[in-house]
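The data below hold one chain only, encoded as structure tokens and taken in the form predicted alone.
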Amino acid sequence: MPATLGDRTLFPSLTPKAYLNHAAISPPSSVVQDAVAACLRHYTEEGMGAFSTYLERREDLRADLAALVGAQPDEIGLAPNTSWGVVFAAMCFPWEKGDGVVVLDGEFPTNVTPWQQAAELYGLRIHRIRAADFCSPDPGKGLAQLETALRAGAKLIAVSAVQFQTGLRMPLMAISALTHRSGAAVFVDAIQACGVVPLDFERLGVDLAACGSHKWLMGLEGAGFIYVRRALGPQLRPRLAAWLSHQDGLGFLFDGPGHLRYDRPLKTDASVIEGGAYNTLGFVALQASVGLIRSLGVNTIYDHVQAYHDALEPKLSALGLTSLRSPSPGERSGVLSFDVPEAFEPTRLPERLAARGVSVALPDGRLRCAPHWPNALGEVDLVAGALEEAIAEATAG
């Protein structure tokens, strides 16, 4: 069954009437469930006999992901999650002692902690910039601070494509242009963008990226990918390599005697991250979910989500919430967040809304609404009504 904008037919068991939590975890569609069940059944029936089938399908997934983000298949490596991709980049980048790395205050910790660890291990200097300083009305403030850090020796900036609290879509092209003029690199945490915001890593000038599949890609937890620009791959130092990081790493298992060696060259592309056994079920789920997203088109999904936000934002603002959505369309994403007055008991809003059939999140105290392609515009009045009741409950008496 094909995917249709604003249609929940592929989610027949989904309990909330309005599921606005795709920036946290997306529920798997029936298409994803069927793909996983078929894979599990195949392994149940054939055991090792199923392995080669799904080994080949990984190459198809690699190509699908590359097409989704404007990359080449050999620039995509399959990873367990975003965090592992960030760790890989932080530990394998060709650092020299005294280099600098730029991190942003306001980022999800996934895109800060590994860089802090790398700084401690390799003797790097950390430069901090507020993510909000890249936001309108003066996005040049962040770029000016980045330029200062680059002049001081920063060799890489780690930035999320979309900020998880506010939904701010970062100016990746401007960041990349400035960074590349100094000979430095750009790493992007893409998990809050990929699948809902159009991305073209080559056009945007991204050098490294990581993304998990359980949010906007609508797959399962424990699967994701990294991107390594082809020219950068040979420069990486694969300090986290394992047995399948070697070229022809599987050969000794199938090619007869005399092929067991420990000196095979390591891969020099993104697949070097694929050092051990794969989460086959997770990648089967990801391939199924990406197929649905590509069938709709990310640009189409983005426009649908913005229409949802356009309808929802004024209704929630009229109830006393303060929208954090950027006034600039180019800075918008799949996330619509609000500051909530203390009188509304913000920490209790998610549970009160859940009791009324609306699923939202509250990262760092901001009310976050994150619809996706299955969300119908007709839900907006339901969401606004549920919030109005929740506020009345909080302020009663």
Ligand SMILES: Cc1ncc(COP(=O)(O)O)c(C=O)c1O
Given for the second form:
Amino acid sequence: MPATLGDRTLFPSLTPKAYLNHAAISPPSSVVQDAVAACLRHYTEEGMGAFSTYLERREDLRADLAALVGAQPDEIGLAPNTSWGVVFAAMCFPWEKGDGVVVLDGEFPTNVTPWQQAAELYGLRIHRIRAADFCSPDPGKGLAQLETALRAGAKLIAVSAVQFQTGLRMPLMAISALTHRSGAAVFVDAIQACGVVPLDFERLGVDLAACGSHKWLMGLEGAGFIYVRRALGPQLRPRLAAWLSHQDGLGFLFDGPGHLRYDRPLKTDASVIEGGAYNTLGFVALQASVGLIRSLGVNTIYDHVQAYHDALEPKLSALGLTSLRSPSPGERSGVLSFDVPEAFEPTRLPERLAARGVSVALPDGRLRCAPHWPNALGEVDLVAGALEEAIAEATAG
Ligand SMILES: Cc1ncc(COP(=O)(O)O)c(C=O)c1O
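Instead of the form predicted alone shown above, give the structure for the form predicted together with the named molecule, please.
Below, the chain from earlier opens the complete complex, with every other chain and molecule after it.
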């Protein structure tokens, strides 16, 4: 059955009436469930006999993901999650002692911790800039600080395409233009953008990226990918390599005697991260969900989600919440977040809304609404009504 905007027929058992938690974990569609069930059945029936089918499908998925993010298939490596992709980039980047790395305040911790670890290991200097300083009203403020850091020897900036809490979309093109002028590199955590915000890594000047599949890509947890710009691949130091990171790493299992060696060259593209047995079910799920997203088109999905936000934002603002949505359309994303007055007991809001059929998140105290392609605009009144009741409950006593 094809995916249709604003139609949740492919999610027949989804309990919440308005599911606004795609920035956390998306529920699997029936298309994803069927694909996973078929793969599991195949392995159940054939064991090792099923392996080669999914080894080949890996290449199709690589091509699908490349098409989704404006990359070439050999620039995509399949990884367990975003975090492992950040760890890979932080550990394998060709650092020299004394180099700098720029991290942003406000980021999800996974885009900070590995850089801190790399700083300790390789003797790097950490530069910190507020993520919000790259956005309205004065995006130049962040860029000026970045320029200072680059002048002081920063060799890489780690930035999320979309900030997990505020939903602010970062000006990747301006960041990469400035960064490349100094010969430094741009790493992007794409998980809050990929699948809902149009991305073209080539055009945006991204050098390295990581993404997981359980949010806007609508796959399952435990499957993701990295992007390594082709020219950068050979410069990386593959410090996290394992048996399948070698060229022809599988050959010794199938090609007869005399092929067990430890000196095969390591791969120099993104697939060097695929060092061991991998999450076949998770990647089958991802391929199915990406198929649905590509059938709709990310631009179309983005417009649909913005129309949802356009309808929801004034209603929640009228109830006393403060929208964090940027006035500049280029800084918007799939996430619509609000500051909530203390009197509305923000920490109890998700539970009170869930009791009324609305699923939302509250990262670091902000109410986060994250609709995706299956959400119908007709849900908006239900969400506003549920919030009104939740506020009434909080302020009753
Ligand atoms: C911006 C951002 N990066 C990374 C993560 C974590 O990703 P993963 O669990 O795939 O490592 C999240 C949320 O869970 C996130 O919002």
